[in-house]
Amino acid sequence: MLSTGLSEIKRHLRTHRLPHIWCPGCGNGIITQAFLRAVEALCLDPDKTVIVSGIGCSSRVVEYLDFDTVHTAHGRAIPLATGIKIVSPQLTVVVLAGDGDIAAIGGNHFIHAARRNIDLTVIIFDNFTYGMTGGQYSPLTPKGERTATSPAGSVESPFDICELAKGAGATFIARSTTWHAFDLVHLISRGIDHHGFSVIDVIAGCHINYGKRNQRETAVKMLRWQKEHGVPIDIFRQLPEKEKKDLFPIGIIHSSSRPEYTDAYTKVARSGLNE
């Protein structure tokens, strides 16, 4: 899996759209590469794979991927992906979007896709901020962190997006970071291969609009923070509660099996048509 070369990855890119718009050191490129390595590991057919995004820095990724892609409205990636999957359940459908897009304006769609357990894979580019529009706080910004709209520190408690997904009914949930790039390939592969609603929360880095306000003003500092605060799930669970402060678990958070939406929908539709 990890031996995938750059030439294999490059063939999945619309190279005529390069160079990309992301800032030097942005974590979006690492996530994109990990996704493409997972595509290669799973031998996915590009003609049977659809990538959907919303609006934001990370959502521009669909412009660079040589698949059938849809760049949708803000927060609407999941309902568009849901429609594609219902009409053509044989397709592999992946949503690539940011934390604001998924957890704020798209939050309602997120929880209901999890409730339905529809076979989508949602990869969250989680940089704790709205990077494209100036660095406002998002529903996943840690409490106390400074942003353009919380210059003295956010007073809001953030969602734990993995726990939210679990409570809503998602059947595969994982978390990684852009520092743990090799592990990320494995987790994305597992998520895509899982038959049900899959969520991979990827802690990324926006050192320009977020890091500079929180003593992580370089890409290196952002990566070092991820390395120091991301703890493998088995170790994290054994830590005393007081030692978990400011840390977060990485790895497979939850995996289970229950009926998938398009399977049930197709069965009911066929049954109704035969009556």
Second form
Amino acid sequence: MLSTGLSEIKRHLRTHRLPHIWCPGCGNGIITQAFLRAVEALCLDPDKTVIVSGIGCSSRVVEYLDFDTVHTAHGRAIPLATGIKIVSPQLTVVVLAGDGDIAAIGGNHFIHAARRNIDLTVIIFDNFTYGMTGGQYSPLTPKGERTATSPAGSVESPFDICELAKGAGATFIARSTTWHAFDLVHLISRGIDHHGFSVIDVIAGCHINYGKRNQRETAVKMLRWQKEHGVPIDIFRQLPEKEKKDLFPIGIIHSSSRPEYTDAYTKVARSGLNE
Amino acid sequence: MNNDNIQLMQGNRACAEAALAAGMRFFAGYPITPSSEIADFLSSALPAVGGNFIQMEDEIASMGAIIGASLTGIKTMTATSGPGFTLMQELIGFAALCEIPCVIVNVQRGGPSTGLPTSPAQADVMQCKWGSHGDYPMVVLSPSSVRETFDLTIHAFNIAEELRTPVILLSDEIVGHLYERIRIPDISNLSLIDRKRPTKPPPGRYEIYHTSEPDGIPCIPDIGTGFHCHITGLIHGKDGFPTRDPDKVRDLLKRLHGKIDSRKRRICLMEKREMEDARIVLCSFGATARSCFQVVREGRLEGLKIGGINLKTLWPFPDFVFQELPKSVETVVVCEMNQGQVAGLVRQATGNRLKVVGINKCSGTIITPGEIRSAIDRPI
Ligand SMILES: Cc1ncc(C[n+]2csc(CCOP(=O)(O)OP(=O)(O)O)c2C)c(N)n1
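Structure of the form predicted together with the partner chain (previous: the form predicted on its own):
The complete assembly is shown below, putting the previous chain first.
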């Protein structure tokens, strides 16, 4: 899959909609590229793949992708994707959105979709902030980090979105970063391929609105920070607790299997076959 | 052969039965009194016809799910009451802008806030039109009986499909919970409308919001059929992509309103009684229209020159009805369980030419025929 050439992924871009709105050095392009490499690796039919997003810099991605795309309201990508998937289970439905979109305003939808284990893949463009509105703190901003609305450092504890997804019932959960771009392709492919609710949390850099307030004012510094703080899950688990501080595990965080929502509905509601 | 099917049926049930008859195959909702019977019934009726029912985590999600499902070409519906209807406003605006057909049932209860969960009111008339931000048109139908609930639900789906717009069925606690003996029309004879859609992607780029007339209805493909369309809540051009070009912005907003306004006479349904030489006209909608018609019936027996209008379509507001009243009419009395929401619209429609009087009751109880009669017997 790493051999996929740029020309192969370029055919999935609406090049007439470029240039994109993202700042130079933004991590969103790396995630977009990884997603399209995964589409190629899985040989997804572009006519049967629907991409749904919310509102934010990252959610604008759908405008550039040559599939059926739905740019919904802030936080509402998952409910719309749920409606699409329920009536058209043959479609591959992917949600692309920011950490604010998924974890704050869309947080309730996120945990309920996980609980249902509906076959959606949610890729979180996790830049720790509300990029589009100027860099305010999000539910995934690490404690103590400075943002436009936490000038002295955030006093709130962030969600561990992967643990939240696990607790809520998601059956495939992975984390990566824009530095670990090749692993990311593999993890996104695994997530889309998984039959059930999949979450891929991608740590991405917003040096313009976030990094500048936290001594990571360049794209290079953002990437270096990701490289130094993301630790493969197997190694992470062996670390003594106090060394885990500030680090985060990357790789497949959780993978399990239980009945997927639309399958279960067909079986139980349509045929009355309770398990 | 007589296909008549006579049943004792509840208003909410008639709504659900009509939705199925109209071809609705996806319902998403969240329980709330006094609308819950609709969801309860559809949870078993939909899978039985190959459809889908889901109880979402809230009304925002319910509205999102019916929009998503509708984008694939399925007829969809949700049902709620005041507090849930408030939560739906965000995505009702999205459906109006993106021209996504769907039907939203609001069985009104007393408000504001949690209000009077089991008591009737008719105070959401303005919210139906202005509930979401920005200027957008809305089609709102209001049944006053169980049979009307059936018929207007069919009408709601037909308008939603034909005009590609969300349609609100604005019922109330009385009509929703009323049991009446109704004749269910032969389903095979119903005239049903399906949205127009292109079948095959043409070579080149397809403009999903293209229309040949300025008040036309676009022929938007179902997602999953190979068109690769882009749907966005940002103001968009004919190609569906965001734009801030002033001409394109203006054209889209004008067309959205124009597609409803230019078809107003066809969308607006009403029942008029005893209007020929009427000096007083009782105007109402929903449950209170029943009280008005009783007063008209009894008044006429006593020789009063009184007529009545039951507005079955509240938005677009049928102002032409009040501009075309018989010359004999001196006073319009608007009866409604709110502070005068429709009365204000009637005043606007009539200018200063007629006296418009409101009979308003906001106590969680219906306006009785006796109350209307004693109000009009006083010099007004
Ligand atoms: C209901 C609502 N509230 C607030 C906003 C304003 N808003 C636009 S984008 C955004 C946050 C985006 O943050 P995130 O989802 O993390 O995406 P990013 O821009 O960082 O990619 C907000 C709050 C909105 N559009 N809608």
